[in-house]
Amino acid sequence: MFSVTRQHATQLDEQDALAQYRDAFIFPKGKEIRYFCGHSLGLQAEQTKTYMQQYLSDWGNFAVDGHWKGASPWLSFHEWFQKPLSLLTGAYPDEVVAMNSLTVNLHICFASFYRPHRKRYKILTEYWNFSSDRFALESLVSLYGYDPKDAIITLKPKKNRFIVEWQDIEEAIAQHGSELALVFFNGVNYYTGQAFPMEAISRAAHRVGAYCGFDLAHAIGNITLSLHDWRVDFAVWCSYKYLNGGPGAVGGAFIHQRHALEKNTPRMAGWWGHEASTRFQLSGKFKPVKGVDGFQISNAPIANMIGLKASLELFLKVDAKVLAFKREHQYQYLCYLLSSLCTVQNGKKYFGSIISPQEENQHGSMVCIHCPGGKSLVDELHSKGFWVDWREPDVIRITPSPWFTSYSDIYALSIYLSKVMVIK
């Protein structure tokens, strides 16, 4: 299927149906940059500058009237995001909303779906949670008077393993089922690149009477999602990674229709979640908008949504299956080259090992290499124009993007690594 020749990389680039979109993004200035950090911050879409200038022009020309006038009136600006976000998450438009930031949305959803009662107060989650998720969980149970060490069950991989097996997740849910109020996992783990079986986890959680939610920071725009059909209760995400929304870009949330359309679902209420016709009448009882919009608290941060709009327009232009194919193809190509060119030879001490799953549907686009002491290597790669990143304590993360990574980029990185790195 693959070969280790430069000619093969060139041929793959010539056959790439998405090659034209590389020019739709802006690369860092300087010598040739091969950018593999889309898992941390996606590149800026070219159209962002035009939209930002239009926003500033409308603000200057219309002032407060910009809520109703201009190229994209601000009052309804958030509504544009419903279609692309519903396609990316496998949801209905009234189940998704662009709002706040990831961790703020996490707290908002926890307020709705963590409902401890007597013995059912525990949360099952993964051991390698990103710190912000861990902090949110710990503060959540503490607010209810529980000890995080007791109320939060963290599921570790088996000894000398990095991946949490589905069988272990299923067994843990069954074992603690009568105590569980919530099961909360990442869609894709930030440290290992493992994609969790979200549908299976959701079904298992519901079987024991628990709610189920996911952090999709490394999943949205990266793997195929079907949140509605999987009957996930809620999910949250950021937009600056695989969605290329810009640093600190607006986050998003999904709440399943069976909760979002139920006006009595507990929620943290705010004026922007109130029905639009009486939103500015600051009196009376809170009447939530139908769907996930009723979980909004504040009006949309327009300037913080412009980069995301520019990027999502590209997602609307391209068949999701074409994106998924290239994402998987480049992932496997990178793993193939690393395994072929950087393998242990002549008894050399290995310097790293690929810990991301290679089976289809068990990973996103991020290849994670366990490499103790490898921080200096990341610095060296950066100085040579290969932008990968280091995740403490000991992992190098490399992410080809179907939007702006060429096969020749992957080949060049692999050739360089073959000179300095040995992988077991």
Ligand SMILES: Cc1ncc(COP(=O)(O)O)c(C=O)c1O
Contents of the next structure:
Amino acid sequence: MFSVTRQHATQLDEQDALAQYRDAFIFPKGKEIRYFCGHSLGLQAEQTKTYMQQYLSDWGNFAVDGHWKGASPWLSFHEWFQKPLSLLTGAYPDEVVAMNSLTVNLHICFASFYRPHRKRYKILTEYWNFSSDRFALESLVSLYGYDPKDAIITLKPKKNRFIVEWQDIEEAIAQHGSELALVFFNGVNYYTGQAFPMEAISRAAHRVGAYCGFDLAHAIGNITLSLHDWRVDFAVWCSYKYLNGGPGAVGGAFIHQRHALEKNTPRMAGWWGHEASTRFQLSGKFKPVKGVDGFQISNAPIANMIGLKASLELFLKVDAKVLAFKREHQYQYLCYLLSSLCTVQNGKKYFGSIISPQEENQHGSMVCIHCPGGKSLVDELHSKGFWVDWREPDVIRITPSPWFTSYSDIYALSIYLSKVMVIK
Ligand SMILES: Cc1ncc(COP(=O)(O)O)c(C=O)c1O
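Let's compare: the form predicted alone is above, so bring in the form predicted together with the ligand.
Next comes the full complex, and the chain you just saw is listed first.
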């Protein structure tokens, strides 16, 4: 049970099993910043600087030999990521790889898993797709000569709603079943904060003979995933949000073992996916490395992986259940405070409603408030040290991070909002 007092917030901070990790991250300079933008760019893990320095010294000291020498030789650098990424996604180590960036990985996976054939060429996806995913999907079907308006079915929430009901997804999959080549959703939607029932979507897609893939930009490091058991065909993600990997950090991909271990799975090939011993030979056929590593194209962008390594080391130290508990607890605490405090109307300028679902397992840590005209409020909050963000057309996004957000931060933000906003 929560209460709306400052004392209660302090008490929750004192009981917080993860409070010590706040100091493992660097906050923006300036007056006290309450950072709620981990859904956009996570904070820098302290250890990043040391590893970056190490990378620069290794490059300086060893030059090309750095591929084999130094603290973390570059040739096998990407292999370190298998363990933490497999834990975060509920996958086997040979199903996950850190490579490229999200949209690039999306195109790579589409090349393997969009296999239109006669009447089966359509893609079912969600209406509130992020722009990059929409562009990727439209360009994909156009490449095959289809009209995006015909080949892409976008599922809208019911009128005046933001959340897409499972029943509607199930019905759409069944209705279009024989035409569907691919079902593609987000794990957690970037605009509404809704977490989709990935296992149910994956099973329903397979029942009608379609492949199933997910964009996990807002899911990885945020909700509990079991991609292998859910039999998801593929998933892609970025690492700069909940994984705190740094701006433009290397992305990642999951490909289920049943495809990743099959050497005949069609793919866009490059030398880094080819078996290591013959990578430099001038002739010979492409022989994929076993597992998702065989879907790599270029050599690993080491500098771009260092912030992620520093952050994932922390994920390895902490029990995932403890992180999940704090995420859920802070989410409920923030929703509770907003609903309790932002009540009386008297002269308040902003009118919002929380659109991310309240039910457990239907949201991550991002609380989304639909607030037409609220962009100026986001600017005002920023100037007061409360860093939240705005997504067009009408949503304020607020995300406590179990790594670096305190209960007192959430309390302070809620008190500020209570002076200017009514939650309807
Ligand atoms: C949901 C979602 N998908 C895709 C992207 C694009 O990612 P990238 O620029 O790493 O390809 C983003 C970026 O924020 C995103 O939020």
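Positions refer to the first chain, counted from 1. What you are looking at is a predicted structure, and each value in this text was computed from that prediction instead of being measured. By rigid core we mean the largest C-alpha set that fits within 1.5 Å across both forms. Only residues modelled in both forms are compared.
Asker: Run through the residues found in both forms and list the stretches of 3 or more in a row whose CA moves by 2 Å or more between the two forms, fitted on the rigid core.
Answerer: Moving stretch: 343 to 350 alone.
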